[in-house]
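Take a look at this one chain, the form predicted alone, written out in structure tokens.
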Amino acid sequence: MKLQVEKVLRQFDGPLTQDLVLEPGKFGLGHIPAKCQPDSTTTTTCGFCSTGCGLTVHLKNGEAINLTPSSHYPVNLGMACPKGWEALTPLAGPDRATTPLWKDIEGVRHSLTWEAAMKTFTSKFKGIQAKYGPESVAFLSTGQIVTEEMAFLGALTKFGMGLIHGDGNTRQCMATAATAYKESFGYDAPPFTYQDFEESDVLVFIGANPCIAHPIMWQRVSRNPHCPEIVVIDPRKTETAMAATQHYAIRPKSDLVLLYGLANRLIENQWIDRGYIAGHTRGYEGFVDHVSSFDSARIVAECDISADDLERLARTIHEGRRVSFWWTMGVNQSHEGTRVAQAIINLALMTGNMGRPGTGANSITGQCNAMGSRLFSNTTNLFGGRDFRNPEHRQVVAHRLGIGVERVPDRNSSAYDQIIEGIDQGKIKGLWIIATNTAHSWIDQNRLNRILDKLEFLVVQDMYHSTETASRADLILPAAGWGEKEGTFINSERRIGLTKKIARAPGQALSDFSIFKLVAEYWGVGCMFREWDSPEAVFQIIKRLSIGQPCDLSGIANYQMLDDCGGVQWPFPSGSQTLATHRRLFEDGRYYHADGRARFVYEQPRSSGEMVCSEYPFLLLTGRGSSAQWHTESRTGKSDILNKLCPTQLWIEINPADAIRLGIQSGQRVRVRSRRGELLGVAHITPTIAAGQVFIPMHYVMTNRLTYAEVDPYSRQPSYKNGAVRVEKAED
């Protein structure tokens, strides 16, 4: 075993001693690609968010020092946000984990070769599964690796390490999304290529802020030539909604009802297209019959939006010849959160705009490679989209990756809040986290941190050792980030990018993919992966298991050809003949059933497990404060730039009327508090926050003390914009 550790870690320069002890410094970066020589440039795709932008890699020496958009690259055309400009900034932290590291009794920390932290984490996992059972260990990833690490651990956890239970961060931004898709498409299909935000006639935006959340795609819209309709319906009056030409600002979480309203009114006023929902459709007269009580008054009464605003909508839509829909977290992050997803769904099929340029119902992604999680995470679908329950598609993956069917689980992995309930409930006693911050980030923070406490053995794997979570660990493994490794990354439209190693890892700091392979060596499944032993070996894997899915890309041939094209939108089959630069799902009006026919799918709507009330006066919404701020700014907080472009304090929206019966005034230091716990803030008094709510940005370490814990029961994603809260001015 010893031999096939030391090639694993010979991949990279610098000596082995006997005991694998590494130089410092000289652990990460290997060989330099042809492309990146010294002083001279090569194209990567940005590692933050789901827009996939092209960034221009500017060299010395084979470092790489600088970076701008790459003008070239089909996504981005040129552009980028501040995080793109300041990505490699992060590498340079001054708290990477450059070592791993072992929590003693005490709580004090020291340092471990290699061999020592594989031991460890081998020894204590084991030691967890034979006295608990093979489902006490259980893994938490991240839509911020590359597919081929995505995919390398869901191999190794669920078919070597025989682990049942993993999931991803994803789950926190996506799962509706592709659960709704599922439902509807037979697949998690996002139809759309960004090309449509420049096709549309109408633009309708729920729950959306992509000047914000999504700065590149906003870009797109701003070029588009036909003097759009732009729409938002939100309750805030976000910087989208500001810049639209129409904005509804309904009440919170009533966007099901809305969404039915306005298709009872596009189907009473005849707006629909017949031909296509005969054709291509099936449940339509179930959903006419639906939607029949959700009559205007209704509408008026439960969105607070009139009922001309609602006949406006409605012909606003219907006048448009390319309509698209997009959605994200304000929908997505909802307890009924796919139904209303499906509602978006169902007023694009009902009214024929699908399959067409400038069309469709279209998710917008969260994490760079949220879409690779979705697909290729091996986490709780089988790979390529596939259901661990089914026979036959155990089969194919087992076949097409030599092992034994009997490896591969036949039934699904606990959700992440579900795994975080295993925990509470004394089921799961070691845990490991990769590259996710889960102290910070999931929903109910206190009652969370809680939870970890029970735990025997926790691992976190992270670039930086100072993460809310990474402080928790009793074995943190130093990992390389973006930047410091090669991969794929799969963005909204689908399109899969190439990036690249244009920095060396600091200290004994390893890419995911390397710190996989050494833990399948010591926990005695090596011979498994013999295979896996690069990212672009495993990036031909994953195209084989992907061959016969809706997301078959077997006809791209290797990572150059990623970098040729500007990376290839799936599918992209083997014997394809052309490869367009964008392509989008269903001009065919095919989709995935087995029948062809996409579905109408509904419910009535219900209400939150948590309402207003006298003590707990106000609506809480959380979303992205600022272009320049990444989930828990882990990453984005190392730059000084950045932090020059958003609040250095946690600020908090409330409305005029409000602040003053509270005697509140801007900047003033301000206490919130939920059911589950307090913080303090500074007060910004705005009309773009509607009487009786507050906003406060995702990306501070103590918004989540706040959130009220509620999932949706079809995709078990938190619903992190409803909890109720008072406001108070804080004593000095």
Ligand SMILES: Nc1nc2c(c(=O)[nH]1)N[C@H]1C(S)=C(S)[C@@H](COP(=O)(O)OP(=O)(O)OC[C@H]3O[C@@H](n4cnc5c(=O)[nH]c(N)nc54)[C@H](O)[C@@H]3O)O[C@H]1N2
Given for the second form:
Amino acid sequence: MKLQVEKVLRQFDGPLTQDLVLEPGKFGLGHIPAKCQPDSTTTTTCGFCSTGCGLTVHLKNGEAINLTPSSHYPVNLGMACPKGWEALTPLAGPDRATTPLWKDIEGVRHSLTWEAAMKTFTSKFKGIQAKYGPESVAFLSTGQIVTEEMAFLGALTKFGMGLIHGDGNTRQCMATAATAYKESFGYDAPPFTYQDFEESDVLVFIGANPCIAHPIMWQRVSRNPHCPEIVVIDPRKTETAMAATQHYAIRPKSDLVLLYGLANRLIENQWIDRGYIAGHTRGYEGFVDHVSSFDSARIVAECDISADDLERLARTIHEGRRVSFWWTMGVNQSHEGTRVAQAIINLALMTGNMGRPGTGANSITGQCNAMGSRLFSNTTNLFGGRDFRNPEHRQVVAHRLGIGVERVPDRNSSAYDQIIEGIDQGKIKGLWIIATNTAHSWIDQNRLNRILDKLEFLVVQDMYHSTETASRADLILPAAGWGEKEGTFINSERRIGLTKKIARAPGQALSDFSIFKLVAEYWGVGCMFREWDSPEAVFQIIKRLSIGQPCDLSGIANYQMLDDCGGVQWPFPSGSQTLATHRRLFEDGRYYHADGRARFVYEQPRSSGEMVCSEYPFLLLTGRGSSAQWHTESRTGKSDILNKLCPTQLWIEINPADAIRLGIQSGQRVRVRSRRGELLGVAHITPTIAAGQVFIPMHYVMTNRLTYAEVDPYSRQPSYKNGAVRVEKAED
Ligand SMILES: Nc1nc2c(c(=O)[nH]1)N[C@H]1C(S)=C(S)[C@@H](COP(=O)(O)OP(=O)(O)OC[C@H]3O[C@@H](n4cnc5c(=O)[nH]c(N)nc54)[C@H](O)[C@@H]3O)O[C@H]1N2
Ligand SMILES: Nc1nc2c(c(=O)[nH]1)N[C@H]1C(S)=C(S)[C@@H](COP(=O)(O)OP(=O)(O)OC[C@H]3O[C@@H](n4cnc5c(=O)[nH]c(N)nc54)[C@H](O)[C@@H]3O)O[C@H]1N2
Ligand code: SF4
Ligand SMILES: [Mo]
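Moving on from the form predicted alone, kindly provide the form predicted together with the named molecule as a structure.
Time for the whole complex; same chain goes first.
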């Protein structure tokens, strides 16, 4: 063990050496050297959104000096959004964490060596576990590190350190879609390929604003040669809604009623595909009964849409030969999001819009590796989409990893919100946060911060020491970021893409992979991870874990193959004969339930726990503000160029009628209050937001002071796009 620790430290204590860069197969450095000649280029995959664009990296002396979009990558076909073009800039941020940092009792930070940091990490967490039990330490991770790192973290914590509870920020984002797919299809399987954007003749976007959040997917829509009908269902007249052919500005959170009403119209008009329903689904008769009470009058009353518009929408779906349904956070982030997602799936099933080009019930993912997190982070599912509670699944995983099956927990982790509650109740005392900025992005922030204060020991592993969460940490572990390490991401269309080391991390920052390796050694479980010696070695382990699962990717030989093929979509089991550039699921109409049939899943709509009232008369929507801003802005905020592409101050979108009533003018300071907190921002008066609603982008730290903490009961995903607020002119 000693030898291993020294090896890791020797490699990363201090700046990287040329030797190290050229030494293949060690901690993220394996793939570059052959191609990394001075003044050469290489390719990589973007580390912001789930589109997963290919980028061409221009290198000088082996280091990136510039980026351009790759013209041959099947995802983006030569295009990139501003974040992709600017992806190198955040690496040079002045607030990069360059050594481990320890906060003393006066709150003063001190640099530590890695060795001291690891000793502190293990002694503190082990001490907490000894005092309060193994479950008193938990972790929160991310959809933004490579799959190999996620898998390492999941195996290390759950099989090595004895943790039960660890969740990811994908809970804030994709949990609803994952839950919906599992129940409906029998597995968490987004079925589409990006070519479907170009092959549909009707595209229906529900709670999705791809012009801002997935601009290159939107570019693919723009390339559609079939003059498609583009339908947007979003309470706001977003950039995407403006570009659509039909926009339905429904009442927020009325989606479930609308979609059941739509299903009812399709049934009443006999605009359904009986053959598909009979051949490939189960539960249709009950669904027909269920939606029968959702008549037009009810839809008009509850959704703010006219009967004519409802009929037009139903007819558009009926007349489309290739209809695709796309949803994102306007659906997932809702108190009943799982059922809304399934209502979308039901529409695709009942109209036979599955498995053919240009069709599908398609959830667009968010972060660059949301799909990797869903399948291989070992948080909500056991590796490969398996179930912790299933003894056979535990046995398979233990066997393939060569560990005792008793090391595999037989319980699911608490979800993110339950981990936070666990801290509040004093059950969780130690928390390790990796690559997510909880203190900014979690819902009902003032309460969250009060709860985080109860922790005995908080470790934050981040690229920057200045994030809202890192600022609260007892120990900061400095992490290398995208571009400073290698591994794979899985994008929205299930494509596994390679990302490479094209820059050196500053100071003593280490890749998350190397940090996990160090933790394993210092925790005393290094011997369990001997085979986990480089990202590519872990990729081979992941392949092994995937065998026999729908996400089987064992046919991908190695990283070189990913590089040569422009990424590979799962499934790709070993022995696969051909590798098509674009593949969709369910072409044979067989789903992953034992009987091969998809399920109709439905339930009565419910009200949210917070409604507008006379004291808080506005409904608050939050979401992405601009294509130049990424989440909590720890990365994009470093770029002068990106900062010029968006307003610098928190802006509040208010309808003109409301503004007149409140005496507010554009550019004036406005105070927004909820039952949980308040913020100040600048009024942006625009008819794109309906009267009685306000929209505030999520990128500003104050936004989540206002949000109302309610989760979908099945996915436990927070409902970020709902809550009652009061708006008033702020005194100067
Ligand atoms: N530039 C940029 N791009 C990003 C990100 C980023 O931070 N910045 N983040 C990435 C991530 S992780 C994610 S998850 C995606 C999110 O991508 P999107 O989900 O497309 O973005 P949002 O703005 O969060 O929400 C989409 C829309 O939902 C609408 N909405 C709100 N409530 C309702 C409702 O009740 N019903 C319906 N039908 N619609 C509603 C909002 O008005 C909003 O326009 O973006 C990804 N891409
Ligand atoms: N009000 C409101 N809140 C929301 C949402 C909303 O729509 N409205 N959307 C939610 C959604 S969908 C999401 S996905 C979340 C996102 O919320 P977060 O995950 O909190 O947002 P990020 O800013 O992406 O945080 C990632 C952190 O990881 C760090 N980091 C980046 N790369 C690396 C790396 O390689 N290693 C390590 N160790 N650190 C790294 C970054 O510096 C940053 O601090 O926000 C959620 N919060
Ligand atoms: S669309 Fe997403 S993946 Fe493509 S360049 Fe922009 S941020 Fe990167
Ligand atoms: Mo997300």
